[in-house]
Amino acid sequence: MISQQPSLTERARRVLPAGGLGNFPPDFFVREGKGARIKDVNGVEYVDFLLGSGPLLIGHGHPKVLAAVNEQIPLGTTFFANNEHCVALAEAIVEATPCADQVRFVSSGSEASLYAMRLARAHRKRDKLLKFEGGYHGMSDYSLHSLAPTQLANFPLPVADSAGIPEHVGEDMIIAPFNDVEAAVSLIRENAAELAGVIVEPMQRLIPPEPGFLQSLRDITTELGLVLIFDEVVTGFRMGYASGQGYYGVTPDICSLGKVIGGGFSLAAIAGRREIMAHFDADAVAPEDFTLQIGTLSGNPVASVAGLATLNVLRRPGTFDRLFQIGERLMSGLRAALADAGVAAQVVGEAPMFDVVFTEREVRNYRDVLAADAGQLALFNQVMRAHGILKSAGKHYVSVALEERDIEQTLCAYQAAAKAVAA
């Protein structure tokens, strides 16, 4: 009798908790991947719009960017040292990047922010931050408040996101709505003996900030000298050259950044003003304000030139008015396809990163959010992947890569699971 092999599926289940790595859902295993698209295990071919949750904005495989990790492969792939890439690395980012006089690099976007929020704390000798519900800054304990609550709170009081979060830490954390001016602001100048600063997604998650809001932020953190994070993880080098700082015009004094940097490698970084970044420096600052801040794979010359050969793509004449001309032709073409099937909903975000949320109502923040159709979305992205287009759960990832055979066969999609989700 002819045994049977397990499935890849229940191999992962065995070694892996719940079968996966935490991210996206278990039972799909991706193969390879090649420009705007990428094929499964069984051989089944996708537009891609999860691009690894961001980082490929230039798409999979991208020849300048294989050619350069190739040709440094074989000189060696990290040193826990200082190499000549990671510098120019960092040249690049400050040069592009209006509140940038110095870059720390790390792994990971959650480390990244994590150093932020403690960079704020070190320069400003306190504890406290606020952050917006609904606000992603990774996952260590102060990120992960009020970053998905089910059962909301009245603000300004944190809800946790994980087991395993000391209760105490919630106590520095004040949580105030996105896109309410008059709310935050009230509790920035309420808590500002306490406060160190304040992070916030220049873009929350999906949702722009409304005319005046991230200024607003500007200038009451400028008026009682607390420090304002961007946390451009996701819109670093994806609204622009300059990021979501450049693409709104308000400058931070630091952000943290990763993904797009990376260009597909291990790779993050804290970016800002010197005299802020200058606690990472043991000979700048008295030893009770150094920072410290250690990586094994920090800054690695593998990653980094991945890096730079990305921005160096994304700076050519024309790039970016492409991806804005590339998202908006879909952005429009998912409006068009709801309305014609009669569907009430919104499109919500900008070109570069966007998606449908099923409501009547504008969609200005988590709350209005959390209040949408989630069995719609479920149903309209179930179809959506029966037509050979992935994206995750609520986001469509824009990549420069998209050809027009990609394009026209998303709009094909949209048709079909709009008319789905109206039936």
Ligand SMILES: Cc1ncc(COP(=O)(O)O)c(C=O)c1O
Given for the second form:
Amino acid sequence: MISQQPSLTERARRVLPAGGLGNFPPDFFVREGKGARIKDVNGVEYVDFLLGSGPLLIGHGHPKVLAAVNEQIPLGTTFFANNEHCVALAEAIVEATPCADQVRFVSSGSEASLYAMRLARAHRKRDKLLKFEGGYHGMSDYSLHSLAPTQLANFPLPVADSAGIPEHVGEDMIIAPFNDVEAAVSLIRENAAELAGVIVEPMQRLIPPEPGFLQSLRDITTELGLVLIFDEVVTGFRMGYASGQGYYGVTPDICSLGKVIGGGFSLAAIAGRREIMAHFDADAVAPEDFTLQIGTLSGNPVASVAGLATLNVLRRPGTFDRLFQIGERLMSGLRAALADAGVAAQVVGEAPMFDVVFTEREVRNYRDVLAADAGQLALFNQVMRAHGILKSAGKHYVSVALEERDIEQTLCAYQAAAKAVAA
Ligand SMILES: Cc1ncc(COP(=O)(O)O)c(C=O)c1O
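Next block, the form predicted together with the ligand, ref. the form predicted on its own:
Below: every chain and molecule of the assembly, starting with the one above.
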């Protein structure tokens, strides 16, 4: 009798809830990634716009990152204690990032945004925070409000995005519509006596801020003495070497960083003004103002050297020009393919990350995305995958590792996918 080996999918289903990591459809198994491409376990190759959900801006296995990591590994992988590499990475972040006088390392973007919010509360000695509907700030109980509500609530009521979030946490979250200066400013004013601060992704998911929106948040938070937090986990070192705050020309008080700064390893950070970061220093503030924060892998030397090597590649002259040229070429190719096929759709985003939203209306906020045709997007993604293009359900992450043949393959796939949606 031939004994049938269980498939990888079957094995995964036995030991992983929902058969996967909770991130990506679990039937897709990656074997390897190199440059701008990945191969699945069957050897099928894809142009990669998933990029590990963003960290691999300079591509998989960049030789400079591999060399730095391979040099560090025999010397030790994690110490808990200070090491010179995390200091060098912090120096590079401080040098590049307008709001950053100091940096505290953690292991994930969720943690970074969670601690950024805690810092704001400690600094203002108040509990409430304002966030925007559709804004993502990781998986903490506070962040997971009104990220992706399907039942819309009236502003500023929060909607919990997950089971298991204590109801009382929502009482400290105020929700505002993105890109609506008037609504945001009036909610901030109304709640000024209780608010610690405002947290916002400078580019919310795919949606760029309208001119003046971030500056209005800066002005009102400065006027009222509230902490302005930019969640730059995605935009950090991706919109430019000075991150989203440099690109859009608005400097927050503190920011969270992740993804790119770890070079594909577990590393994220909170960076900000010295007097706010001082809450992490027991000697610098009164005992009741000290914000406790420790983490086993924080600032570990492997992630630090990978992050530093990545930043060194990014700071080379011309790197961001190339990223923007590639992204703009792809966005205009996608727009042309959709127009040729006669599909009502918007290409939303900025060159380093964008996607198509199947809607006739202008996309300014979460509700515009929610109203779009999800079935058309699913079909588009399916045809893209069949043409060897891997992306997440709602985003292209563009890498500087993309070569001419990758770009051409992607542009051809756009035409096929747009035609399929139109059919
Ligand atoms: C804007 C933003 N903040 C926070 C996070 C959470 O980061 P992590 O997945 O590293 O916990 C993400 C993750 O995609 C993000 O996009």
